[in-house]
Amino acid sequence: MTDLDCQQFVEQVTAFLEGGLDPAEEQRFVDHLALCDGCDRYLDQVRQTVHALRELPAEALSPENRQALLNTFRAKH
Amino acid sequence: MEGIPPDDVLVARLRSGEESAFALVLDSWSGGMLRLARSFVSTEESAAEVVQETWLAVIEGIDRFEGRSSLKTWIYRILTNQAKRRGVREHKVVPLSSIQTGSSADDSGPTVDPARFRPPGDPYPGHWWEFPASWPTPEQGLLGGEARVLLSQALVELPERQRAVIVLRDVEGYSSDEVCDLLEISPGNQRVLLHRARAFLRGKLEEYYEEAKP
């Protein structure tokens, strides 16, 4: 099996993070990662993006909508 | 905030009309529901209406909940059904179920601009011309308020199927199995959509940090 290049690496990032590469593919991926600072940085930035998404503030119902639902719930019981 | 009790306890409380239990799920789950609804409909207002209709259906239908899935999954299913129906009316969506096999233009092709890599015939074909620029470290405040706004806006720009997947996986923290189940898509399809969405958002942050550079 030939070595992975950077262009192939970036398309395997999600499969790698999901544990979806087979052992040989994963080996190639990790080998490339060890040698390439650019791809190491790319992978880290994808991780940071995922992390940033987790930190997004929650959206919320408007107070009017929330109150209307609580009223409906109360009225039913 | 009080933790959410196990489903059997929660459902019993809801059925007996305990308002604090309803307020708890309302406050815990509505944010995620709004984001998910926004994947299917055109506007924030429309998404808010879908969430409202969903909760009304939950209030009406809680006695019919059979516990075959978790309560939250059951509610999310009602939401996606309502949202899809409305999305079709607004001519926004391709029904999710139709993506199982075929792929649209959004689902294929490279996720990083090929011009960033050396071409065939180069001594190092397929390798970066220039490494991606480094980003500010978390200590320097990776995600300032502006970056957060940018990310929220970029989510809306995503094709709706990619958006639904990344919202559920990365914003809401669902497992891939749960997401496949909720959206009725295959694991392979789920991964492709997630991959493309993450690459797009990374690219948006990259542009942002590039422009923000002193």
The other form holds:
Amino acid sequence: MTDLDCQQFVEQVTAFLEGGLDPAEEQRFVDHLALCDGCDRYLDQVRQTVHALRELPAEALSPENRQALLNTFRAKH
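Follow the form predicted together with its partner chain with the form predicted alone, if you could.
Just the single chain follows, nothing else.
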């Protein structure tokens, strides 16, 4: 396995997808991905979720519900 563990991998998924990792971090991420089937599936699930959410119309969520979701997310992170 690589020097990046699965927990660190999960923590870096968003940065990876947004191009926010520096070259060394990105290489560690890709090295781990090549060796870990579980993280490969996790990354695929995140990509599918992001793609599905992009298909939703912006007005599908009321401002009140949007704020409630943001408050819940912020309280957990």
